[in-house]
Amino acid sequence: MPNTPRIFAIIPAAGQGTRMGDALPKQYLPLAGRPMMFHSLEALAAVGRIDHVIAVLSPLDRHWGAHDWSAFPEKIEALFAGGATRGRSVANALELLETRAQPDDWVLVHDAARPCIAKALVEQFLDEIDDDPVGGLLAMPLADTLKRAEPALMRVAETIPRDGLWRAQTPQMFRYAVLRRALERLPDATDEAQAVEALGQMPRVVQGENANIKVTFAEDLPIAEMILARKGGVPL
(Lines of atoms letter the chains of each structure in order from A and count residues from 1; the text may use other names and numbers.)
(Lines give C-alpha, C1' and ligand atoms only; values in the text may rest on other atoms or scores of the structure.)
Protein backbone atom coordinates (compact mmCIF):
# COMPACT_ATOMS: atom_id res chain seq x y z
CA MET A 1 0.00 0.00 0.00
CA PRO A 2 1.47 3.40 -0.91
CA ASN A 3 2.35 5.79 1.90
CA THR A 4 -0.18 8.53 2.67
CA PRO A 5 1.29 11.91 1.75
CA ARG A 6 2.21 14.01 4.76
CA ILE A 7 1.20 17.63 5.19
CA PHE A 8 3.82 20.25 6.07
CA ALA A 9 2.35 23.61 7.08
CA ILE A 10 4.48 26.72 6.53
CA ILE A 11 3.76 30.13 8.02
CA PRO A 12 6.00 32.82 6.49
CA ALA A 13 6.70 35.29 9.30
CA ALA A 14 9.90 37.08 8.33
CA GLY A 15 8.34 40.41 7.36
CA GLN A 16 8.47 43.70 9.19
CA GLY A 17 4.84 44.75 8.66
CA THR A 18 5.73 48.32 7.71
CA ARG A 19 2.15 49.22 6.75
CA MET A 20 1.11 48.83 10.38
CA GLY A 21 3.20 51.86 11.39
CA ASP A 22 4.67 50.01 14.36
CA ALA A 23 8.30 49.20 15.18
CA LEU A 24 7.32 45.68 16.28
CA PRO A 25 6.99 43.22 13.37
CA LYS A 26 3.31 42.65 12.63
CA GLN A 27 3.37 38.93 13.41
CA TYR A 28 4.36 39.73 17.01
CA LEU A 29 1.81 42.46 17.69
CA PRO A 30 -0.37 41.54 20.70
CA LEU A 31 -3.76 40.15 19.74
CA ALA A 32 -6.16 38.62 22.27
CA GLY A 33 -3.32 38.40 24.77
CA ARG A 34 -0.92 36.56 22.42
CA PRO A 35 1.45 37.45 19.58
CA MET A 36 -0.60 37.63 16.39
CA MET A 37 0.95 34.58 14.76
CA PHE A 38 0.28 32.44 17.85
CA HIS A 39 -3.31 32.07 16.71
CA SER A 40 -2.39 30.85 13.21
CA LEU A 41 0.17 28.42 14.61
CA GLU A 42 -2.24 27.04 17.19
CA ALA A 43 -5.11 26.56 14.73
CA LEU A 44 -2.91 24.59 12.32
CA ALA A 45 -1.27 22.57 15.10
CA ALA A 46 -4.73 21.49 16.28
CA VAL A 47 -5.40 19.75 12.94
CA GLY A 48 -4.39 16.13 13.34
CA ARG A 49 -3.70 15.57 9.63
CA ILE A 50 -0.99 18.27 9.62
CA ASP A 51 2.32 16.63 10.53
CA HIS A 52 4.56 19.66 11.03
CA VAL A 53 3.93 23.40 11.43
CA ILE A 54 6.90 25.58 10.58
CA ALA A 55 7.20 29.29 11.31
CA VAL A 56 9.68 30.77 8.82
CA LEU A 57 11.38 33.68 10.60
CA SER A 58 14.00 36.23 9.69
CA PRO A 59 17.57 35.06 10.39
CA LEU A 60 17.83 38.24 12.50
CA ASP A 61 14.59 37.64 14.41
CA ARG A 62 14.98 38.79 18.02
CA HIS A 63 11.39 38.30 19.16
CA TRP A 64 10.61 34.57 18.93
CA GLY A 65 12.72 33.72 21.97
CA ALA A 66 11.02 36.40 24.06
CA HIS A 67 7.68 34.56 23.99
CA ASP A 68 6.47 31.36 25.62
CA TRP A 69 5.58 28.79 22.96
CA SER A 70 5.47 25.83 25.35
CA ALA A 71 1.71 25.41 24.89
CA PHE A 72 2.34 24.03 21.42
CA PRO A 73 2.87 20.35 20.67
CA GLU A 74 6.26 19.19 19.43
CA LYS A 75 5.23 19.47 15.79
CA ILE A 76 5.71 23.26 15.92
CA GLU A 77 9.16 24.50 14.95
CA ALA A 78 10.87 27.78 14.13
CA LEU A 79 13.03 28.05 11.02
CA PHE A 80 15.29 31.11 10.90
CA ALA A 81 15.58 31.17 7.12
CA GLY A 82 13.18 33.88 5.97
CA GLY A 83 13.88 35.88 2.83
CA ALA A 84 13.15 39.39 1.59
CA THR A 85 9.78 38.33 0.16
CA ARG A 86 7.05 35.85 1.01
CA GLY A 87 7.97 33.70 -1.99
CA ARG A 88 11.62 33.63 -1.00
CA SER A 89 10.74 32.63 2.58
CA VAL A 90 8.59 29.74 1.38
CA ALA A 91 11.23 28.69 -1.16
CA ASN A 92 13.93 28.70 1.53
CA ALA A 93 11.76 26.50 3.75
CA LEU A 94 11.14 24.08 0.87
CA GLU A 95 14.87 23.86 0.21
CA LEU A 96 15.56 23.01 3.84
CA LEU A 97 12.76 20.40 3.79
CA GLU A 98 14.42 18.58 0.90
CA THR A 99 15.67 15.71 3.07
CA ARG A 100 12.36 15.37 4.95
CA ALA A 101 9.64 15.78 2.33
CA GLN A 102 8.69 13.46 -0.50
CA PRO A 103 7.71 14.92 -3.91
CA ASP A 104 4.02 14.06 -3.38
CA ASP A 105 3.81 15.40 0.18
CA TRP A 106 1.54 18.40 0.61
CA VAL A 107 2.82 21.85 1.57
CA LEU A 108 0.17 24.10 3.11
CA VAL A 109 1.04 27.79 3.38
CA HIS A 110 -0.88 30.14 5.68
CA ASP A 111 -0.41 33.82 6.49
CA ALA A 112 0.79 34.74 9.97
CA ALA A 113 -1.46 37.79 9.54
CA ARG A 114 -4.63 35.67 9.19
CA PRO A 115 -5.00 34.89 12.91
CA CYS A 116 -8.73 34.18 12.82
CA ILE A 117 -8.56 31.00 10.74
CA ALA A 118 -10.86 28.39 12.23
CA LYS A 119 -9.73 24.79 12.71
CA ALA A 120 -13.02 23.64 11.16
CA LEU A 121 -12.32 25.69 8.02
CA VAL A 122 -8.85 24.14 7.70
CA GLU A 123 -10.41 20.68 8.04
CA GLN A 124 -12.99 21.50 5.36
CA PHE A 125 -10.24 22.80 3.08
CA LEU A 126 -8.23 19.59 3.48
CA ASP A 127 -11.35 17.52 2.78
CA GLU A 128 -12.07 19.39 -0.46
CA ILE A 129 -8.50 19.42 -1.74
CA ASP A 130 -7.97 15.78 -0.67
CA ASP A 131 -6.28 14.12 -3.66
CA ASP A 132 -6.76 16.96 -6.15
CA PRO A 133 -4.17 16.66 -8.94
CA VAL A 134 -3.18 20.33 -8.62
CA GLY A 135 -4.00 21.60 -5.11
CA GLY A 136 -5.80 24.79 -4.30
CA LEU A 137 -6.58 27.74 -2.10
CA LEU A 138 -9.26 29.32 0.02
CA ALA A 139 -10.92 32.35 -1.58
CA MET A 140 -14.03 34.49 -1.33
CA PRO A 141 -16.21 35.63 -4.26
CA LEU A 142 -15.85 39.35 -4.85
CA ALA A 143 -18.93 41.13 -3.51
CA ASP A 144 -18.02 44.77 -4.07
CA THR A 145 -18.22 46.68 -7.33
CA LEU A 146 -14.69 46.82 -8.76
CA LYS A 147 -13.28 50.01 -10.30
CA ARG A 148 -10.07 50.64 -12.17
CA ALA A 149 -8.74 54.15 -11.56
CA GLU A 150 -6.46 56.25 -13.72
CA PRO A 151 -3.49 56.61 -11.31
CA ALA A 152 -2.40 60.09 -12.36
CA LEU A 153 -5.91 61.54 -12.09
CA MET A 154 -7.39 59.33 -9.37
CA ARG A 155 -10.59 59.12 -11.38
CA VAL A 156 -12.53 56.03 -12.40
CA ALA A 157 -11.45 54.75 -15.80
CA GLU A 158 -13.80 51.77 -15.93
CA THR A 159 -15.98 49.39 -13.94
CA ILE A 160 -14.71 45.83 -14.10
CA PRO A 161 -17.29 43.00 -14.14
CA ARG A 162 -16.92 40.99 -10.94
CA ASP A 163 -18.33 37.73 -12.32
CA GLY A 164 -15.84 34.97 -11.65
CA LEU A 165 -13.58 37.18 -9.52
CA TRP A 166 -12.39 35.92 -6.13
CA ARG A 167 -10.29 37.36 -3.29
CA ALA A 168 -7.50 34.92 -2.54
CA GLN A 169 -7.04 33.82 1.07
CA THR A 170 -4.87 31.24 2.78
CA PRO A 171 -4.31 28.38 3.41
CA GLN A 172 -3.04 27.46 -0.04
CA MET A 173 -1.77 23.90 -0.54
CA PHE A 174 0.24 22.18 -3.28
CA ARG A 175 2.53 19.18 -3.68
CA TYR A 176 6.09 19.71 -2.46
CA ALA A 177 7.76 19.09 -5.83
CA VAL A 178 5.24 21.20 -7.75
CA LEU A 179 5.43 24.15 -5.39
CA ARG A 180 9.21 24.09 -5.29
CA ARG A 181 9.41 24.10 -9.08
CA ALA A 182 6.78 26.84 -9.30
CA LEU A 183 8.63 29.17 -6.93
CA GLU A 184 11.89 28.56 -8.74
CA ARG A 185 10.19 29.72 -11.93
CA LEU A 186 8.29 32.65 -10.40
CA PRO A 187 10.07 33.68 -7.18
CA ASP A 188 8.25 37.05 -7.00
CA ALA A 189 4.75 35.55 -7.03
CA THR A 190 2.44 37.29 -4.58
CA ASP A 191 1.07 33.93 -3.46
CA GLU A 192 1.70 30.25 -4.07
CA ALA A 193 -1.28 29.87 -6.40
CA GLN A 194 0.13 32.47 -8.79
CA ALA A 195 3.41 30.56 -8.97
CA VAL A 196 1.59 27.29 -9.69
CA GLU A 197 -0.54 29.04 -12.33
CA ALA A 198 2.70 30.02 -14.08
CA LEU A 199 3.33 26.31 -14.60
CA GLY A 200 0.10 26.12 -16.60
CA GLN A 201 -1.87 24.56 -13.73
CA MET A 202 -5.33 25.59 -12.49
CA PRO A 203 -5.54 25.52 -8.67
CA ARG A 204 -8.86 24.48 -7.15
CA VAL A 205 -10.85 27.27 -5.46
CA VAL A 206 -12.44 26.40 -2.11
CA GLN A 207 -14.77 29.01 -0.63
CA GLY A 208 -13.40 30.44 2.60
CA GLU A 209 -14.97 32.70 5.23
CA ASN A 210 -15.11 36.46 5.65
CA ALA A 211 -13.88 35.97 9.22
CA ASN A 212 -10.56 34.73 7.83
CA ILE A 213 -9.36 38.32 7.49
CA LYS A 214 -5.83 39.47 6.81
CA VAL A 215 -4.56 42.00 9.33
CA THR A 216 -2.85 44.61 7.15
CA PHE A 217 -3.57 47.99 8.71
CA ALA A 218 -3.86 49.14 12.33
CA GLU A 219 -7.66 49.41 12.03
CA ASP A 220 -7.81 45.67 11.26
CA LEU A 221 -6.58 44.76 14.76
CA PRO A 222 -9.82 45.53 16.67
CA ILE A 223 -11.81 43.63 14.03
CA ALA A 224 -9.58 40.58 14.53
CA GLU A 225 -9.95 41.00 18.31
CA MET A 226 -13.73 40.88 17.98
CA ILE A 227 -13.65 37.77 15.78
CA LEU A 228 -11.35 35.97 18.21
CA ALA A 229 -13.47 37.05 21.19
CA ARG A 230 -16.56 35.63 19.47
CA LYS A 231 -14.70 32.33 19.13
CA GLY A 232 -13.59 32.36 22.75
CA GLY A 233 -10.18 33.88 22.10
CA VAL A 234 -8.74 30.95 20.17
CA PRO A 235 -9.80 29.99 16.62
CA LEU A 236 -10.98 26.42 17.20
Given for the second form:
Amino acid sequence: MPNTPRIFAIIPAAGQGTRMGDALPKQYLPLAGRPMMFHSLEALAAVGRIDHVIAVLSPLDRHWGAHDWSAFPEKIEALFAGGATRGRSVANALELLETRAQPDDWVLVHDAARPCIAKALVEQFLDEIDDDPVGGLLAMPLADTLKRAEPALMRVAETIPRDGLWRAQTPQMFRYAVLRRALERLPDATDEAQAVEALGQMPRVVQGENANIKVTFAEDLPIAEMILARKGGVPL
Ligand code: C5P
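Would you generate the structure of this protein in the form predicted in complex with cytidine-5'-monophosphate, following the form predicted alone above?
Every chain and every other molecule in the complex is listed next, the one we just looked at coming first.
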Protein backbone atom coordinates (compact mmCIF):
# COMPACT_ATOMS: atom_id res chain seq x y z
CA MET A 1 0.00 0.00 0.00
CA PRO A 2 1.43 3.42 -0.87
CA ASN A 3 2.45 5.66 2.04
CA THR A 4 0.10 8.49 2.99
CA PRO A 5 1.58 11.74 1.63
CA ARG A 6 3.14 13.92 4.29
CA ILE A 7 2.58 17.67 4.55
CA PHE A 8 5.58 20.03 4.58
CA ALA A 9 4.62 23.62 5.45
CA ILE A 10 6.89 26.34 4.11
CA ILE A 11 6.76 29.90 5.40
CA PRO A 12 8.61 32.28 3.06
CA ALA A 13 10.05 34.90 5.42
CA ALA A 14 13.03 36.26 3.54
CA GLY A 15 11.51 39.55 2.37
CA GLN A 16 12.78 42.98 3.28
CA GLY A 17 9.32 44.50 3.81
CA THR A 18 10.27 47.79 2.15
CA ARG A 19 6.64 48.91 1.83
CA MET A 20 6.49 49.07 5.62
CA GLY A 21 9.01 51.90 5.73
CA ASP A 22 10.78 50.18 8.63
CA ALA A 23 14.39 49.01 8.95
CA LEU A 24 13.30 45.75 10.61
CA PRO A 25 12.05 43.19 8.05
CA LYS A 26 8.28 42.92 8.24
CA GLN A 27 8.25 39.30 9.45
CA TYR A 28 10.04 40.39 12.64
CA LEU A 29 7.95 43.47 13.43
CA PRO A 30 6.40 43.20 16.90
CA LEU A 31 2.80 42.07 16.72
CA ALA A 32 0.79 41.21 19.84
CA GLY A 33 4.03 40.84 21.79
CA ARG A 34 5.73 38.50 19.30
CA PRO A 35 7.67 38.83 16.05
CA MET A 36 5.07 38.72 13.26
CA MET A 37 6.08 35.34 11.87
CA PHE A 38 5.66 33.69 15.28
CA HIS A 39 1.90 33.72 14.74
CA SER A 40 2.02 31.87 11.40
CA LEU A 41 4.48 29.33 12.81
CA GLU A 42 2.25 28.82 15.84
CA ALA A 43 -0.92 28.26 13.81
CA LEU A 44 0.69 25.77 11.41
CA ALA A 45 2.61 23.90 14.11
CA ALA A 46 -0.68 23.38 15.97
CA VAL A 47 -2.14 21.43 13.04
CA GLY A 48 -1.51 17.76 13.79
CA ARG A 49 -1.50 16.68 10.13
CA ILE A 50 1.37 19.02 9.24
CA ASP A 51 4.63 17.11 9.70
CA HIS A 52 7.24 19.87 9.25
CA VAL A 53 7.06 23.68 9.41
CA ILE A 54 9.97 25.35 7.66
CA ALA A 55 10.70 29.09 7.83
CA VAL A 56 12.72 30.22 4.80
CA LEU A 57 14.95 33.09 5.92
CA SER A 58 17.39 35.33 4.13
CA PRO A 59 20.96 33.93 4.16
CA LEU A 60 21.84 37.32 5.72
CA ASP A 61 19.12 37.12 8.40
CA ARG A 62 20.45 38.50 11.71
CA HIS A 63 17.16 38.38 13.62
CA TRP A 64 16.08 34.73 13.91
CA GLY A 65 18.70 33.89 16.55
CA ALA A 66 17.71 36.88 18.66
CA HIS A 67 14.22 35.50 19.40
CA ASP A 68 13.04 32.65 21.57
CA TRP A 69 11.39 29.90 19.51
CA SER A 70 11.56 27.27 22.27
CA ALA A 71 7.77 27.31 22.67
CA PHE A 72 7.54 25.30 19.45
CA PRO A 73 7.71 21.56 19.01
CA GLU A 74 10.59 20.01 17.10
CA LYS A 75 8.69 20.08 13.83
CA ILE A 76 9.77 23.70 13.28
CA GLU A 77 13.04 24.52 11.52
CA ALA A 78 14.74 27.47 9.83
CA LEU A 79 16.43 27.35 6.42
CA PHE A 80 18.67 30.30 5.61
CA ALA A 81 17.99 29.90 1.91
CA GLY A 82 15.84 32.84 0.81
CA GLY A 83 16.12 34.15 -2.75
CA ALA A 84 15.54 37.43 -4.54
CA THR A 85 11.78 36.93 -4.83
CA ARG A 86 9.18 35.08 -2.81
CA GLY A 87 8.97 32.35 -5.51
CA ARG A 88 12.72 31.91 -5.47
CA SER A 89 12.71 31.58 -1.68
CA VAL A 90 10.15 28.77 -1.91
CA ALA A 91 12.00 27.15 -4.84
CA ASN A 92 15.27 27.14 -2.84
CA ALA A 93 13.54 25.45 0.08
CA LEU A 94 12.09 22.80 -2.25
CA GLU A 95 15.54 22.07 -3.63
CA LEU A 96 16.89 21.58 -0.10
CA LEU A 97 14.01 19.19 0.67
CA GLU A 98 14.93 16.93 -2.24
CA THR A 99 16.31 14.12 -0.10
CA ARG A 100 13.43 14.30 2.38
CA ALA A 101 10.26 14.80 0.34
CA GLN A 102 8.54 12.26 -1.89
CA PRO A 103 7.11 13.50 -5.23
CA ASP A 104 3.53 13.09 -3.96
CA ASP A 105 4.06 14.75 -0.58
CA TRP A 106 2.10 17.96 -0.13
CA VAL A 107 3.83 21.33 0.21
CA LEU A 108 1.69 23.95 1.93
CA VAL A 109 3.02 27.51 1.54
CA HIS A 110 1.86 30.25 3.91
CA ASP A 111 3.13 33.84 4.10
CA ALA A 112 4.87 35.07 7.23
CA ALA A 113 2.95 38.24 6.45
CA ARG A 114 -0.46 36.55 7.09
CA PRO A 115 -0.17 36.15 10.84
CA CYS A 116 -3.92 36.00 11.57
CA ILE A 117 -4.52 32.61 9.93
CA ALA A 118 -6.76 30.45 12.11
CA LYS A 119 -5.78 26.85 12.81
CA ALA A 120 -9.38 25.80 12.06
CA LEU A 121 -9.21 27.44 8.62
CA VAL A 122 -5.99 25.56 7.80
CA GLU A 123 -7.67 22.31 8.84
CA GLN A 124 -10.72 23.05 6.71
CA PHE A 125 -8.43 23.86 3.76
CA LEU A 126 -6.57 20.55 4.22
CA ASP A 127 -9.90 18.66 4.30
CA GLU A 128 -10.95 20.25 0.99
CA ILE A 129 -7.64 19.75 -0.82
CA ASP A 130 -6.82 16.32 0.60
CA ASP A 131 -7.83 14.24 -2.44
CA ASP A 132 -7.58 16.94 -5.10
CA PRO A 133 -5.51 15.93 -8.14
CA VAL A 134 -4.01 19.44 -8.52
CA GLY A 135 -4.05 21.21 -5.13
CA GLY A 136 -5.35 24.67 -4.44
CA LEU A 137 -5.46 27.88 -2.51
CA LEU A 138 -7.55 29.97 -0.15
CA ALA A 139 -9.12 33.01 -1.79
CA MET A 140 -11.86 35.57 -1.22
CA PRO A 141 -14.50 36.62 -3.74
CA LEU A 142 -14.10 40.27 -4.68
CA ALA A 143 -16.53 42.47 -2.76
CA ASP A 144 -15.63 45.91 -4.12
CA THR A 145 -16.30 47.31 -7.57
CA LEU A 146 -13.07 47.14 -9.53
CA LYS A 147 -11.68 50.14 -11.42
CA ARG A 148 -8.71 50.46 -13.72
CA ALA A 149 -7.21 53.93 -13.41
CA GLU A 150 -4.80 55.74 -15.72
CA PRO A 151 -1.80 56.03 -13.39
CA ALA A 152 -0.65 59.44 -14.61
CA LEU A 153 -4.14 60.99 -14.43
CA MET A 154 -5.56 59.20 -11.39
CA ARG A 155 -8.81 58.98 -13.32
CA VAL A 156 -10.93 55.91 -13.92
CA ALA A 157 -10.48 54.45 -17.38
CA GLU A 158 -12.89 51.54 -16.95
CA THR A 159 -14.85 49.33 -14.57
CA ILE A 160 -13.79 45.68 -14.65
CA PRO A 161 -16.61 43.13 -14.17
CA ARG A 162 -15.85 41.33 -10.92
CA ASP A 163 -17.75 38.10 -11.73
CA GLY A 164 -15.46 35.16 -11.15
CA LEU A 165 -12.69 37.31 -9.65
CA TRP A 166 -11.03 36.22 -6.40
CA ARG A 167 -8.27 37.66 -4.22
CA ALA A 168 -5.68 34.94 -3.64
CA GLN A 169 -4.59 34.30 -0.06
CA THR A 170 -2.35 31.69 1.49
CA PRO A 171 -2.11 28.82 2.44
CA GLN A 172 -1.69 27.34 -1.02
CA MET A 173 -0.89 23.64 -1.35
CA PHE A 174 0.48 21.50 -4.18
CA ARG A 175 2.39 18.24 -4.60
CA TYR A 176 6.15 18.51 -4.06
CA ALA A 177 7.17 17.42 -7.59
CA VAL A 178 4.55 19.61 -9.33
CA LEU A 179 5.40 22.72 -7.30
CA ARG A 180 9.11 22.23 -7.79
CA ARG A 181 8.72 21.95 -11.56
CA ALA A 182 6.31 24.90 -11.63
CA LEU A 183 8.64 27.23 -9.70
CA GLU A 184 11.68 26.15 -11.71
CA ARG A 185 9.81 27.32 -14.78
CA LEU A 186 8.29 30.46 -13.27
CA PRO A 187 10.41 31.48 -10.25
CA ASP A 188 9.08 35.03 -10.18
CA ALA A 189 5.43 34.04 -9.91
CA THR A 190 3.82 36.10 -7.16
CA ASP A 191 2.11 33.03 -5.73
CA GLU A 192 2.45 29.26 -6.09
CA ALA A 193 -0.87 28.92 -7.90
CA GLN A 194 0.33 31.19 -10.72
CA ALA A 195 3.32 28.92 -11.33
CA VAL A 196 1.09 25.82 -11.31
CA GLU A 197 -1.40 27.51 -13.67
CA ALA A 198 1.49 28.11 -16.09
CA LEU A 199 1.87 24.30 -16.28
CA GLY A 200 -1.69 24.21 -17.63
CA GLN A 201 -3.29 23.01 -14.37
CA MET A 202 -6.30 24.55 -12.60
CA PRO A 203 -5.78 24.96 -8.84
CA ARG A 204 -8.87 24.51 -6.68
CA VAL A 205 -10.27 27.62 -4.98
CA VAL A 206 -11.33 27.26 -1.34
CA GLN A 207 -13.03 30.25 0.26
CA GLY A 208 -10.83 31.84 2.93
CA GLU A 209 -11.66 34.47 5.56
CA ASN A 210 -11.34 38.25 5.52
CA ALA A 211 -9.54 37.98 8.85
CA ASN A 212 -6.64 36.25 7.06
CA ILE A 213 -5.21 39.65 6.05
CA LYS A 214 -1.84 40.25 4.49
CA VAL A 215 0.16 42.77 6.48
CA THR A 216 1.72 45.01 3.84
CA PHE A 217 1.59 48.60 5.08
CA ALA A 218 2.17 50.06 8.55
CA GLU A 219 -1.57 50.75 8.86
CA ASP A 220 -2.28 46.99 8.63
CA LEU A 221 -0.46 46.28 11.91
CA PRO A 222 -3.14 47.56 14.35
CA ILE A 223 -5.82 45.71 12.34
CA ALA A 224 -3.82 42.46 12.62
CA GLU A 225 -3.43 43.08 16.38
CA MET A 226 -7.17 43.46 16.77
CA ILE A 227 -7.85 40.23 14.88
CA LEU A 228 -5.28 38.33 16.96
CA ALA A 229 -6.70 39.77 20.19
CA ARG A 230 -10.17 38.57 19.23
CA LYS A 231 -8.85 35.11 18.30
CA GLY A 232 -7.20 34.84 21.70
CA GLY A 233 -10.46 35.71 23.42
CA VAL A 234 -9.02 39.01 24.65
CA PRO A 235 -11.72 41.72 24.73
CA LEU A 236 -11.07 44.63 22.33
O1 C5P B 1 6.57 41.32 0.23
P2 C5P B 1 5.39 40.42 0.31
O3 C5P B 1 4.46 40.79 1.42
O4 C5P B 1 4.69 40.20 -0.99
O5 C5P B 1 6.00 39.00 0.70
C6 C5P B 1 5.19 37.86 0.90
C7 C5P B 1 5.98 36.84 1.72
O8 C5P B 1 7.10 36.37 0.96
C9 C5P B 1 6.53 37.44 3.01
O10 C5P B 1 6.30 36.49 4.04
C11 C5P B 1 8.01 37.65 2.70
O12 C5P B 1 8.86 37.57 3.82
C13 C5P B 1 8.29 36.52 1.72
N14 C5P B 1 9.42 36.80 0.79
C15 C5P B 1 10.49 35.90 0.72
N16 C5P B 1 11.55 36.16 -0.13
C17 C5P B 1 11.58 37.29 -0.86
C18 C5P B 1 10.49 38.20 -0.81
C19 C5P B 1 9.40 37.92 0.02
O20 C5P B 1 10.47 34.87 1.40
N21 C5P B 1 12.65 37.53 -1.62
